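First, one chain by itself in structure tokens, the form predicted on its own.
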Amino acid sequence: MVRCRCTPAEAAGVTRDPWHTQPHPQPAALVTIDSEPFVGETPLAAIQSWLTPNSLYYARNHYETPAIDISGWRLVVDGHTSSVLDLTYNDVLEMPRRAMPVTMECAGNNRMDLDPPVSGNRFQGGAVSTALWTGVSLADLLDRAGAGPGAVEVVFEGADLGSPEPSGAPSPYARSLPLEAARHPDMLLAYEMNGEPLPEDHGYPLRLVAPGWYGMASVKWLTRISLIDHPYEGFFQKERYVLDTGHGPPEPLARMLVKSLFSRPRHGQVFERCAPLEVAGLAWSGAGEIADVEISDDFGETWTCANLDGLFHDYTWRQWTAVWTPPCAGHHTLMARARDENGDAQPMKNRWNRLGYAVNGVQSVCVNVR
């Protein structure tokens, strides 16, 4: 049974941190997780709105952000193709545009929740964001190049360069998708984010946006797209972004698991009376639309349905709200779990794995009522 993990001081409502006990304005900056290269998560108190401002959109970089001169930038499409494409930025801009909102979550989000702890970026839950992406259909580009006989995967290569292991030779960040997945009409090559040119940390001038997939698939700073006739064996395909539980062979990561979070109340918030409170949050899944969200205040013994509200799209999180009345004064733990249209629901416990990926166990917040 999942139990409250607050410290005794928190459970008693004794805290000197006004962040927990008083209303607080939206933070104006990402929470830095690492600086070389930069990795930052959205402040949890800022995960309120359906679209995430660019300045607060989580950033996960594997190598230093490349400096790109747009006048010399090219996107090459080659490999098992009928023709090789060598496109300038203006060539891409002249293709038919499309815009699509997409929620993206880092595969290592909520890594801090795993017990025993694992190595890696210490995300606390803010490595998930939603933006309106504008660009061109990847399928249109692949049609233009023409897939040759035997092509089975598409490799996306970025301009960011580094050594994935201390003794390894420098190489660009690269990932592949099965050709069938790459040809899905909603795969997007994006050059705008929330109506602005892509920020440098988010892949300027062009990035892949793979709706429904964990963020590692959406390769940034694209310079090359190659069709190949064999499974791709790159480091970030085979050695990372796999679920390694220690039982059986590692499983490759693909689509985001169903998940939800609390926007309000904030963890540790103090309320002065036992009156009805609005509880709200967001829920998403890479496998389909959110069907329902439930909340519990008795550690999962009973659940109450929340309301699904606000905007939503095929590939975005869904806002939810509920009214909760504290049964009495004291310390209370609220839990939320989501279920998607395929019947997949959040588990009560996280699935531990060596690299700390796909953490989607039921989330909780604790509040104190005086």
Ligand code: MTE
Given for the second form:
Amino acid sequence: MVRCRCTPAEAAGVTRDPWHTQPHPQPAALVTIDSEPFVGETPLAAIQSWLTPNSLYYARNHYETPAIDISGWRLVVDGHTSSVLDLTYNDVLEMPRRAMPVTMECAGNNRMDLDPPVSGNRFQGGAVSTALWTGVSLADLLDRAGAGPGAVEVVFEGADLGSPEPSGAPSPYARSLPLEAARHPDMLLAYEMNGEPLPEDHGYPLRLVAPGWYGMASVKWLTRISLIDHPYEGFFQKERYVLDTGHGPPEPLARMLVKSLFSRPRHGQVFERCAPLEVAGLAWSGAGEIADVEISDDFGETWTCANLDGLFHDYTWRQWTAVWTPPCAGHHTLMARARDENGDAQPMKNRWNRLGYAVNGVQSVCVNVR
Ligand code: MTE
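Alt. form predicted together with the ligand, vs. the form predicted on its own above:
Then the entire complex follows, led off by the chain already shown.
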């Protein structure tokens, strides 16, 4: 049975939410999770809008952000190709433009919810954001280079360097996609985020945006795209971003599992009377459209359908709202559960795994009604 996780003080009506007296708080900065290199999550109280402003878009960097001089920057496409491409920033800007809104979630989001705890960035739920990305189609670029016979994967390499293990030599952050996935017409090489040039922390001057995939696939600060004839076995492909439950071999992570979050009410909010309240949130899945979101105030014994409203696109989260009337004064726990068009629903219990990835159990908020 899932239980409320409030402390006795919170449950008694005391709240540590610093914004509980303000109707629409808009914190102006990311919550710092780590500073060297910078990792920050979107404050949950700021996840109100369909598009996340660049200043509040979560950031997940494995190494220091590289300083890139645009006059010397090149994107090389090589390996098992008919020809090698060596492109300047202007060459990329001159290709046909494509814009697409995409929701991206870090695979480690909500790692803090796992019990027993695991090590890694202590994301509480704000490592998910949505932006309008503009750039060029990866498929166009791969067509220009021409995939050679035997090419099976495409490796994306960033300009950021580090040693994944203390004794190892420095190497760039790199990840691969199967050639077929890379050729999907919606794979984007983005140079703009919400109408502005990519901010440094988000991959300036060019990044991959892999719609539907957990964020690790969307390699930032791209300098090289290589077609290879064997499975890529780099550190961030084999040792990280795999689901290791302790039962059987670790499975590689790919698409975001179905999930939802609450944007209103805020956890710990206090209401003065038992009047109807608007409850709202966002839901997404990397495997398809959201089919429904339900809420429960009795720890999942019964569920009520929420309304799906607002904008949505093939690869974005969907806003949802519901009206909930507190049955009585006191401490209440609300839960939200999303289901996608394939029938996959959020589980009541998180699936524990050693590295703390793909945590998509039902989310809850607690409120106090006087
Ligand atoms: N690309 C490079 N080159 N280096 C990185 O550290 N982090 C990845 C991905 N791409 C990373 C990267 C991870 S784990 C995530 S979740 C997303 O970038 C985060 O993108 P953002 O910082 O723009 O939110």
